[in-house]
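Read the single chain below, which is given as structure tokens and is the form predicted on its own.
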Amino acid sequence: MLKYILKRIGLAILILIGVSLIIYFLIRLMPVDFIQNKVNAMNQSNTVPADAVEKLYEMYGLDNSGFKGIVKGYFNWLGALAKLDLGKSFVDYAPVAEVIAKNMGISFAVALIATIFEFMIAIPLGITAATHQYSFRDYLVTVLAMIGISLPSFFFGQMLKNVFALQLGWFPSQGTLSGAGSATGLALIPDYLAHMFLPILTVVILSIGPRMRMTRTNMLEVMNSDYIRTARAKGLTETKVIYKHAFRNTLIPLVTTLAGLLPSLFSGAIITEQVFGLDGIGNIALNRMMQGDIPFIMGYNMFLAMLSVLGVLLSDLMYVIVDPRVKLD
């Protein structure tokens, strides 16, 4: 096991270097120019001289946009990364790690709560749809899942917002706090929950469909296996057949999805955060992308790449727990 983990860590380092190389070159080739945007904001009456603009490019390390300059900039960034330094954000004038940590809380809370409810709802629905195949229950669950898959997040989020926030007034429509009152500490929790309800509901409903369909498909495949018929022939109750024998083997494909679960907890729901005006990391990342904040974009994407590689490793290790027949050598 230890040998396998060390081998995967070495492979992960090579993958991350390759990912960082691709991301850096793509970002440096973006049409968005942070310095030019900054100059345009100051240059209302053509008062910024050309030598000042050149000094700005030099100060931010963007003075050479040729191939050699990009390569030099990449190795400078890679050397800083080796020292666990993600650089300093152009926009925030603060270390990228601090900016990510500061804006991660809201996105992580929304994603974690939504993921918990997603599993609690999608897996039982998938099981009941599979065990009652071609029944009204199966068709109803499948139709609801297809509706959730088909609806765009910006449309569904805006629809919930219009109905429950703007028309009925049951929930706030924007932000994470009302901004009024003198409540502090635990007294702010109801206000946070009121603001987070609609974004979480949006993410949950739109995420249930794919996981429910996967659970249903895997359960149907397992339920037709010989050992399931043998378990029934031995006189086991249907509950034991489904949850002790069938569902345990259904977990094996579901474990594969854990690889993408870890980065999804920290990546933020960009569109949902835009619709509900949340100051989450997804919304911040989109704004920094549009502003050409190269250090933040690099740091944020590499952070997600590291989580993705870690998620794949944890997924492989979980196979051993779910299926004892799997051996990692």
Given for the second form:
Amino acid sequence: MLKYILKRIGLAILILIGVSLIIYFLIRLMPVDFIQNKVNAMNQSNTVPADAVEKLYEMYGLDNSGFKGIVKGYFNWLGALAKLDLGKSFVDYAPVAEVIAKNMGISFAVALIATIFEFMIAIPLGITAATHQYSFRDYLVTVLAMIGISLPSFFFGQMLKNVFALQLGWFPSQGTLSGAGSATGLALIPDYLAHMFLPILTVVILSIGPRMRMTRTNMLEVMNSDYIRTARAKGLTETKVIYKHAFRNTLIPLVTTLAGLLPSLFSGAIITEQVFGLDGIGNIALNRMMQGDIPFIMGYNMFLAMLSVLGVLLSDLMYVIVDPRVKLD
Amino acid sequence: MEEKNILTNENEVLLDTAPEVESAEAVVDTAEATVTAEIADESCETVEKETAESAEAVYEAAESETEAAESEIADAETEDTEVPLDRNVKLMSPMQMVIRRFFRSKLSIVGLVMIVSLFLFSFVGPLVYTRWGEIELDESGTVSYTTQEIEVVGEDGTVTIIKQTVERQEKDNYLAPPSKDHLLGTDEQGYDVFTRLMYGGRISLSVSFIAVLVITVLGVILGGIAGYFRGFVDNLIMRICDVLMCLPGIPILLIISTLLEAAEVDAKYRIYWLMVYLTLFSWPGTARLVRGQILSLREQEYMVAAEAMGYSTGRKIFKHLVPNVMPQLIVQMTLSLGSMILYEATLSYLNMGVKAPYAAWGTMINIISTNTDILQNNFNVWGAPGICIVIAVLGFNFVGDGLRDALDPKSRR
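Please move on to the form predicted together with the partner chain, as the form predicted on its own is already shown.
Shown next: the complete complex, the earlier chain at its head.
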């Protein structure tokens, strides 16, 4: 087991190096240059001397845009990354890791609550669809799941915003906090929740489909197996057969996906946060990306890649732990 | 390789035999083809087994197999009556059965209708409805008068109110409500929404088709090579897949989009370039599917036969292995058509894809990300393209799902 884990971690590091190579070279090719933008803005009064600009570039390791310079910059950046230093954001004048950590909270809260609801709704629906295969209920669940998969997040989010925030006025349409009140501490929680309600609803409805289908497929597979027939032959009640015998086995894939999902809770939903103007990490990243904040883009993309590598790793490990039939080579 | 398998239900007969053939050459081509007999009774349900081979191979096989099948039917142990089966039996190629099963599901018919009507709407529509062009402004604006009150404070401190009438000449007839002239009204610029919907559909649909095609070609070639050669090549390709799968999609595309902007790519073709780059990051899914299938298929007897015949590697991979992956591949392609449309729409919504004045469904929705007035009051401007996106994606998902069920040899319905 230990050997397996070590091997997987080694592989994960290799993957991350590959990812960092691609991201770094792509970003170095990017023409949106924050320093240039800034200098241009300041230069309207011709106050910035040319050598100061060069110094700025040098400071950020962007002075040489030739091939050699980029390679050198890459290794410098990688060296810093090994020390867990993601560099300093151009826009925020703060370490990238700090900026990410600061804005992650709200994204994490949205994702966590959404995931809890998602599993709570999707699993029972998936089970009823499977136990009543080809019935009206099954078709209804399937069609609803499909519609959820097919909705574009921006369109659905805007629609919810239009109906519930703008037309009905039940929820605030923009932002993370209303700010009007002088409340602090725990009293802020209802305000946060009111702002988070619609984003959470969007995420839940959009991602419930795949989960439901997965539960249904697994459940169907289990329901067709021999031991279920044996359980029925023994004369067990249908509830016992379904929830005590069948459902336990569908838990294996569910738990593995849950483990795989955990890291992605931190990644933020770019589009949803943009629609609702939520100050989560996704929305911040989108803004920084438009502004050409190179260290932040690098850091954020690497952060996302690390999360997905970690997700795969966790779900594979979970699979080994949960399912006793799986043997390691 | 002979495998007789007869399932007899009250009104279901399944015959599933590997073909009997004379030459080794034919063994390779018709291997795995199935002969399925079905009682001519229209109401009966057929049960099929075995993966369908490529249609051609099956047709080839079907002719030579009729005899073989008949003799085998006689040989087979049937507990049923003495009625000669061949009279009641209608031969169906696997392709025909797949089509039959596909159309049995209502959802897949609905999906097909959705897609076909969207295609007609986008590609034939602009030829029929020529009232407005894609980038033709409605300049029949109206003149409006507004009266303003202006307070003027005199030198001695008295306040006089002057009424001033301002004539506003709007050249463009923007945000017009739906009418006979503009079926879905006009947008904030004065373009006809209905017309732009048709042109936007052209872009969304063609872009996703191109992307899926490229993804499939890349995925089949790389996955085929990885699965066939195994060992080092497989390892290398799979590690590249791992890396590409870990790349965050939308952020990377945003970066590439700014790169394209710098390269001054024509606004009309930018989205095509963007999708080409998207394909470079999206083939691993298909490659993994193909590889997994080929890993199991290459152990089959007909591959041993192909080996014995001394066929070239390319022929073995692309003529014998890849056709057997086709069912899963077709399903994957249909489903990814839907997700490509979503990708394109999202990029356009973020103003990274198709840019004004050209239309794409996502671009048409882009306006509401900044303008809440339009979001609140002009559903016709942004709702219509959104509904089109949903219809397109839903249609492809329905069809893909129907195909999956129809092509799945395990499905019994």
